[in-house]
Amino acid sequence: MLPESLSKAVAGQPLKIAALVSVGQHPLSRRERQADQDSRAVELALSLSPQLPSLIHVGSAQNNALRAYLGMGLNSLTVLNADPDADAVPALADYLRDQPLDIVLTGVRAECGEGSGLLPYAVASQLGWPMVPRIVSVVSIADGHADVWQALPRGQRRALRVPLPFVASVDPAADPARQSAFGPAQRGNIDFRPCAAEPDQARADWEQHPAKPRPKRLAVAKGGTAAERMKAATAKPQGQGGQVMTEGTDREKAEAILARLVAEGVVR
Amino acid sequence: MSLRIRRNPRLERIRRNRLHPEYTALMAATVPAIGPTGLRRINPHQTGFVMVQGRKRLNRLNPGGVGFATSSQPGQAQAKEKPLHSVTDPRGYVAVVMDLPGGRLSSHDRDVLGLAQQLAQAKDDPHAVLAIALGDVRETDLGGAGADRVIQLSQLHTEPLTGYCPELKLSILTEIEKHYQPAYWLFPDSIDGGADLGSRWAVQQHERAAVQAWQVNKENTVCRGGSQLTDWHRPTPRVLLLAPECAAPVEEYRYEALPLELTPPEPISATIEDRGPVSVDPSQIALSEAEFILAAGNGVRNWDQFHQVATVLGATEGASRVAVDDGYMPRHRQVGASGTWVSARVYLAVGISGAIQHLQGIGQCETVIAVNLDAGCDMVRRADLTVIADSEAVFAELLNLMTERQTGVSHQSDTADEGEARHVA
């Protein structure tokens, strides 16, 4: 289901939407599996077009968790065949220029690896479109601008206006992936495709831990008398009680609440 | 000229007595000896006082046994200033870009302030954080969180940098680059703005930034990778887009802050336009990041009010685990340990008890409002604001209190009457 300012506006010719997939992990077993945060920009380039987007991948062809991005209703799937340790952004941008591509759709950040969320900059810089992180929708299409809607934290949402073509992160707060169905996954196809992709340098002397921990931080008292170090370290946190209001009418209680929701703002 | 310590009752008596007139001077009076390693020596003989049982007490308040004037004052030592540290001539700069949400220094910007200072200190040459500030600033004290130098900008050509902006904001980054060349550039890698900005400035400098960053030294840097689950060890790029609690804030000194002139940059038309915040439904936000909760338990009858209070206070609804068993709520609105962990700003919670599983969901939540009949039940422990009162006639005084915010008027004498009748029926 198109909404209808969309539909008007890809009337007459239909926005073409690439969504650049990777493979995902799960955040316990660590199996591989279609990243949450591609699919949800998958399920956003499905609802904005009737023509099918094109998933780009780059990467090995062999790999199973990406026909489940298939499962979600597409034909074909593409794989600029690259080593793991190759660079991802020249090879994504020479074949994207080539393109006739409206909209170019990720993930903000990939879910293992490095997963520094760069990628779609350093794309959207080589090819020289505007990059908007963080979308959540697309609102309408109209005279080569696209109205996006940007996820600000605190469930906010920020109006923003982008000439077309450009890149897009799409927010974890995006609408969640359809189910992606077996049959289909298995009946799509891998377009694979070899591409020249450099070894990424920058990143050849870099070493690859397990994530270690990473330390609390304390809430240290300094300074004033061993008395009072000894009071602070040793102190409740909670359960010192606030302010109880037993007396009074239900109106000078109904003010005294309303005063408060007032003074933290968010009453207006 | 006999050696013999004489005793002098008289004064002991002050000593003993805190509340004699002479005693504060008679305790100023008493010098702190200077050992000969320059330390200051306490004689034991000499703190604390000799009851008339024979018994000594020591004053814990009075730790160096003299000076009880001063600390018996409170709030004096807080006072006392911190040591100014400044940078004459710098000969480089370490460049942080806060986030200032709302203006104010976000905790994440005090830590990133903070390993400025700590790269800044372990440079070998006179190294100045300099703190960059795009938009408006209602920050007082940037000298008190490790700036020593400011660059502050709240608009470029007229254009405000309040809203979403990062091609101006860019602009300006790249004159301070010209100009000052810093060693480092650090971001707080934050949704607010900070790790956007960052990264397209890496990708314009064409550096390799450091993102999640959470361990730095001046040779190597510790970045968490995709999904928290790897580290990645490389050497500390000039480009660094930092986590939360990367490093500890400053506390020992106070910096100087000196503001830096900057000539505006060129004009340029940005790509991007910001049409404002959206106004975003209250009942649409997920409960894990709603910043004012409305949530109803066990005490709640009038489901409608409930829901009409919700909407007019712009409240995000939340439910304990019996109204939610019970079906008055959705099962997604549920608070607590079963439920939703919530994050929220204000929480204000009517007819809820407080059961264990409830208090864990909602320990991140600043302000606790409680609306209850019970005054011994735990959320009144927890809440900072507790209401004994009926939920339904609470929450009809709170509609009318909306009315007249809205419209001006005042409906006071109508729900009084209005509240006899419902109880003489």
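Basically, rigid core = biggest C-alpha set you can superpose within 1.5 Å across the two forms. Numbering follows the first chain given and starts at 1. Everything quoted here is computed from the prediction, not taken from an experiment. Compared with the form predicted alone:
- If you fit the rigid core between the two forms, you'll see the Cα of His26 move by less than 2 angstroms.
- Core-superposed comparison between the two forms: the Cα of Arg229 travels 2 Å or more.
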Given for the second form:
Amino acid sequence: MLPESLSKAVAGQPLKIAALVSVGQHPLSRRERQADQDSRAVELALSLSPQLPSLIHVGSAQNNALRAYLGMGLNSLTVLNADPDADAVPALADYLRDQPLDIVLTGVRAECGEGSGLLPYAVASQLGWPMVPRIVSVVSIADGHADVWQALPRGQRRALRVPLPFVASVDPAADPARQSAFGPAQRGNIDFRPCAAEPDQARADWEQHPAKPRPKRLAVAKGGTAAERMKAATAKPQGQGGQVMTEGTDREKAEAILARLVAEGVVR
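Would you generate the structure of this protein in the form predicted alone, following the form predicted in complex with the partner chain above?
Chain only, nothing else included.
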């Protein structure tokens, strides 16, 4: 059900909306799935206009995880075929530039791959459109402008007015996506389109390795005056289980230091 003000704005000519979707990854099983944040972007697009939004993906057309988006009630999905190492931004910009769109919605970041969250900014920059990060809803559209709610920390919201067309990322605080139905997902059409996507030269020089565990946060003293809390936070920690060597050769001292570093897990 559309808000009354938004229904009036789109009564004469439905909004033309596109959602950029990616292949997600379950955080525990690592199985491919529809991305949660991209699904929220599709859900928001479905609520804005009676005309079904366009779904666009850059990658392989053979990925079955993409069909879960079609199960949300979409008839078709456009796949711009490109290698996994290709730069998706130029391909998306070239395709969107030729489409009569009013709004392009994305998730905040992908669940696998780079996951930097920079894609909507880069696409908006190439198109010359405004970019609105982390929206949760669109309140109204009138006179070529859209009034949106932007998510802020601690549940706060900010009202923004942005001219059409624009690119926006949808915050995880937006309405969750509806359940994907298996039947419509299998009946939906995937439109395969070749594109001239070039390899990402910057990414070719990167070195990838598993992420290391984050360091433990320092314990913050509670209570007392501000001076006492500052003193406790900046106090030099006392050594535990160490030893002071005032005698012995340099080699013996070096071996003792190395043994301590190995015991603490600093050196392996």
